[in-house]
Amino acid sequence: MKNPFVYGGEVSGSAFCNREKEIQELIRDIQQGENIIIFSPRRYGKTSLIKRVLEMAGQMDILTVYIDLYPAITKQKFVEVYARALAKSIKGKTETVYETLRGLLPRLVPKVVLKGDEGPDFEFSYDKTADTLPLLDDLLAAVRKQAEKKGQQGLVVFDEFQEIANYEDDEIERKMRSIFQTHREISYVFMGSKKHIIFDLFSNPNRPFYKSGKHFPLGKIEKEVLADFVSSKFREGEIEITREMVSEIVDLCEAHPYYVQFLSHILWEEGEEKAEIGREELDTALQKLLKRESGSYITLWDTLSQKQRQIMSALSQEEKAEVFSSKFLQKYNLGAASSLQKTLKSLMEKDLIEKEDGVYVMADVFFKRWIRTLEG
């Protein structure tokens, strides 16, 4: 049997773990035409979740468009990425798609590109020296026009939406807000993993998207649900493992979906031949995981300043401590609380720490364990 635990990319099919409550809520909101802001730390499975939702929405005859903005580093790239995503959403023969695109995007010239077995794709040419606003008018209205033509509701997902905060101005934000707020039959989903940027985009009164959607923080999967998932996969592979050990796996990974899959993947490799997993296999798997990740951890550690390393080291020992208390500052020789605030902010911008329920926590479960090994 193929290793059922998948990590490092999108998870689908039987490898996808639950999220039934979240899926039901999202589908209900989408049917109501509500705009949704989904945010969580990286590797929590946002993209895998929304891909499942998109699949279900498509089965309900909802027009779906998925736009990954990670490569859209400029406003011009935004136009190109959006247009290609729109092209992929249109069903039919290549000639039909071509004509539909010409009607929806009169200022862009589509060109069919063949890419091996993937079938035809589209690229677009336009005057890159001209004002982008007319292009945006066409693009941002296109899904609504196509949905109305087909008599459908629409769902548009922007993954890594925080990328637009890097543009030289807020032209795209303003244009999106002014057009989207008139689209009652289209649900727009904005996803991001940089919580502080996403929060600013939608909660800052000075930003165009202020209070323009329902906040949907994606948390960890419940421990019992994760344990049931892990147990069932080992059982299907006829590999013996106790429920107590499965619970320990989930606890070691702090119920982080990515690391539960990662550690379980290695454990499967360790236990497949003997058809059982015991303490020795778990200890070996933990060491293998840290070894596999150590290269990236070393590189990351080398980029940190001495003060940043001190804070990360302190948080690896007492993650939910009161970091501004004199006791904590003195114990880890962190200096004045005023200087600590700036360093904490820089670590949050690097996605190395997060703030949960008023306390600072490390984002990467096993980076924390790796840092502890440095202490001897």
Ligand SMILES: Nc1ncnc2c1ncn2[C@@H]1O[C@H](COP(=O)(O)OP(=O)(O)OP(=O)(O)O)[C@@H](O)[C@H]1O
The other form holds:
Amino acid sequence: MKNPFVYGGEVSGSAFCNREKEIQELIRDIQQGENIIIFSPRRYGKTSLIKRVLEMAGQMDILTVYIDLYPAITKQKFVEVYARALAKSIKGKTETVYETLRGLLPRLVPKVVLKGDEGPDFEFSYDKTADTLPLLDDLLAAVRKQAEKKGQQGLVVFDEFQEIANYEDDEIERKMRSIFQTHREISYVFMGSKKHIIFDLFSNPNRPFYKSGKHFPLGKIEKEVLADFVSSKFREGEIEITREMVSEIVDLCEAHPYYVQFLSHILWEEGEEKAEIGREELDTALQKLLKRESGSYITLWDTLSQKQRQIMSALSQEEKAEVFSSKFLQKYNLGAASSLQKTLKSLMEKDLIEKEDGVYVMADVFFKRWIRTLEG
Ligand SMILES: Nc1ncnc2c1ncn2[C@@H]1O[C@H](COP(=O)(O)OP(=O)(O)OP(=O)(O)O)[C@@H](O)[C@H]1O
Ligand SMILES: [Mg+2]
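So that was the form predicted on its own. Now I'd like the form predicted in complex with the ligand, please.
Complete assembly follows, chain above in first position.
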């Protein structure tokens, strides 16, 4: 049997675990045409969740568009990426799709490209010296127009939305805000992996998107649910593992969906031959995981300042500590509370630490473990 634990990238089908409550809430909001801002620390499963929701919405005859803005590093690229995502969402024969696109985006010239078995794809060319504004108007109005024509509701998802914060000005942000707010029957979902940037885009009074959607913080998956998921996969593969040990895996990973999958994946490799997993396999798997991740941890550690490292190191030993107490400051030689505040902020901006119920915690459980190993 193929290793059923999948880590990195989106998961679907039987590799996808639960999220039933979240799916229900999202579908309800989407049917109301609400705009939603989904944020979470990295690799909690935002993309996997929304892909499942898109699939369900499609089955409910909602017009769905998924736009991954990761490659949209400039405003020009944004136009291309958006147009291609729109083309993908229109169903029908190539000629019909072509004509529809010409109608929706008269300033863009679609070109059909054939890529292997995937069927035809569209690329777009346009006059790059011309003003992007009219193009943007067409593009941002397109989904509503198409949905209206078909008598459908719409769902448009922007993944990796933080990219738009890097553009030279906020033209696209402003345009989106002013156009989208008139689209009552289209639900726009904004999400991304840079939690603090996404949060800032929608919570900063100086930005166009201020207060323009429902905040949807995505949490972890419940421990019991994750443990059931892991247990059932091992059972299907006829690999023996006790429930206690599965709970330990989930606890070690602090219920972080990605790490639970990652650690279970390695454990599967360890246990496959013996058809049994015990303490020894778990210890080996933990070491292997740290080793596989250490390259990226080293790179990350190298980018940190001395002060940032000191705080990370202190937090790795005493999470949820009273960081501003003189006891903590002295114990870890952190200097004045005022400068600590600045460094904590910089670490939050890097998404390395999070504030949870008023206390600081490290975002990445295994980075925390790795830092602990530096202490010897
Ligand atoms: N519902 C789930 N069921 C099973 N595994 C999951 C689930 N959600 C997330 N994971 C695990 O986390 C990994 C990352 O998922 P995904 O890419 O959807 O997260 P993300 O929040 O979009 O990540 P990023 O912050 O990098 O964009 C998956 O490869 C999988 O191992
Ligand atoms: Mg993602």
